[in-house]
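Here you get one chain, nothing else, as structure tokens; it is the form predicted alone.
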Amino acid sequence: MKIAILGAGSMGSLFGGFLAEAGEEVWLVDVWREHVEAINNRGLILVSQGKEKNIKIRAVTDPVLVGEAELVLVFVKSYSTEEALRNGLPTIGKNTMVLTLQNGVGNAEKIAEIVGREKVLAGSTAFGANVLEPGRISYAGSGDTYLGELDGKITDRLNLIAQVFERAGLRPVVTDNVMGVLWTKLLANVGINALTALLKVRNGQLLEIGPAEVLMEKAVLEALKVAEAKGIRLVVSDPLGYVKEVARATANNISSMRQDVERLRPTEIDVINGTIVREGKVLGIPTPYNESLMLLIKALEKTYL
């Protein structure tokens, strides 16, 4: 399958590697230079686990050099869906499928006012991931990848996409409440990101420092009303359970928002705790644990400069 990836980073570069090895003809378009050309020149180096593998991939910053391609995923920033998907529109064609698996909720709906709703698919990966330089990046933990249709069917596209996934390793999960699935992967952002990135810390550390843990838990029963009130069903029964195990099984992950931080970097905070303060406003549902967590990192991005 012709595969093109929207967002190179960390996780659509280990997305893109995995399906590069699996035999599949896969193109990382990205706007940052320097991490192409070092791909271009001597391929994309994943560390796992103290073992380097080089991996040989293509890679653009013009994504006209790509063409149409089968299957699109999107793996950008999601303050950067709008202007990827406009910037990607030569690698899409009449039968291209459009897969989002970007942080946070709202960006397949941004995909569909660009692109057209009958050609998305969105989904959630538990995979883990850190750059360390252009061109080689750390492969931080795995899980499953859930994968769904936005009006909940189960068509044969999203069954072969899942047939290429499984081949590549990525562990795919079909399913029929991708929503679910999505405001399920929030609450773990929403437990784990902000925290990360305002204390400095590894994902498993939020468990071993007491104070940081009572956070966690207070923005995540926040969020979880709010999940509650809008009728959304989510796919495990102990969610707050699920994020500490999130925390654990990714114990030596940095997470994207204390990547972005620490690269002086936008954060995706609108996304995530963001998005359950504005909807808790709509729901009259007070949620001050994430309002004070997204005015704290939008504090800290106030002082880039």
Contents of the next structure:
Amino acid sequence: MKIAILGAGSMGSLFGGFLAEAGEEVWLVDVWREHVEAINNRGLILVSQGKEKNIKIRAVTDPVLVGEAELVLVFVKSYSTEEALRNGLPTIGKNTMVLTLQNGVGNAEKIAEIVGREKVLAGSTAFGANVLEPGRISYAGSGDTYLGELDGKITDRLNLIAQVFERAGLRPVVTDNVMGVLWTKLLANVGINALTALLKVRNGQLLEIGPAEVLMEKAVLEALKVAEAKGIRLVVSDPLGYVKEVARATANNISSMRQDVERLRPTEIDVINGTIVREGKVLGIPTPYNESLMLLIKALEKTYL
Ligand code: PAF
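Form predicted alone done, so how does the form predicted together with pantoate (PAF) look?
Whole complex next, starting from this chain.
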């Protein structure tokens, strides 16, 4: 399958690497020139548990060079979604499937406005990765990758993507409740991302620092109230236990928000804790913990942006 990956940071590169290794025609598209050049010169290097794999894969800064793809995987940061999709339009033809696996909720809707809702699928992944240097990615946590159609139908194209992901070892799970999947993952991001960025700790450490664990619980419980009021069917029976399990399973990861803060880049706070604050206001549900986490991250961003 010809696959274009819009956004070849840690997760885009990781998925691209796995898919290329499984024999798919993968094109990484990213504005980060040094990373693209390193991949073209030396291959993409994936590091896990001290072992390195070198994967030959095409990387470009200009999506025009890719041409039309069968599948476009969107992995850019949520605040770059519109720009990446507009620039990436040359990769999207009449029958191209566009799958977002980005953090947060609302990305599928933004993409649908640009490419048309019928092309869009969504999902979330529990894989975790970090960029070590241009062209070099490490990955620690792995987990299931949920995929679904926005209207919940189980279609042939959904099963086709799942087969491709299965061959690549990306642990696909097809779902008829992608909103439930996105909100379940959102709970993990609500509980983990801002706190790890503020405290400069790895995900697992949140469970070793008593007051941090309390803050995690308070933020997740607020988010849970919002999800319940919205009628979201979560895909786990013990949401708080699930968030702690994600922190445990990705104990060694540096969360994406901590990576953003350390690289002095904008964060995805608006689509994570910010979503809970916005939706809470609409529903009349107080969200003081999420609002404080959001304001602290926004204040931190102001010190460097
Ligand atoms: O954003 C992230 O870093 C990841 O979604 C997660 C699950 C928190 C693991 O690091």
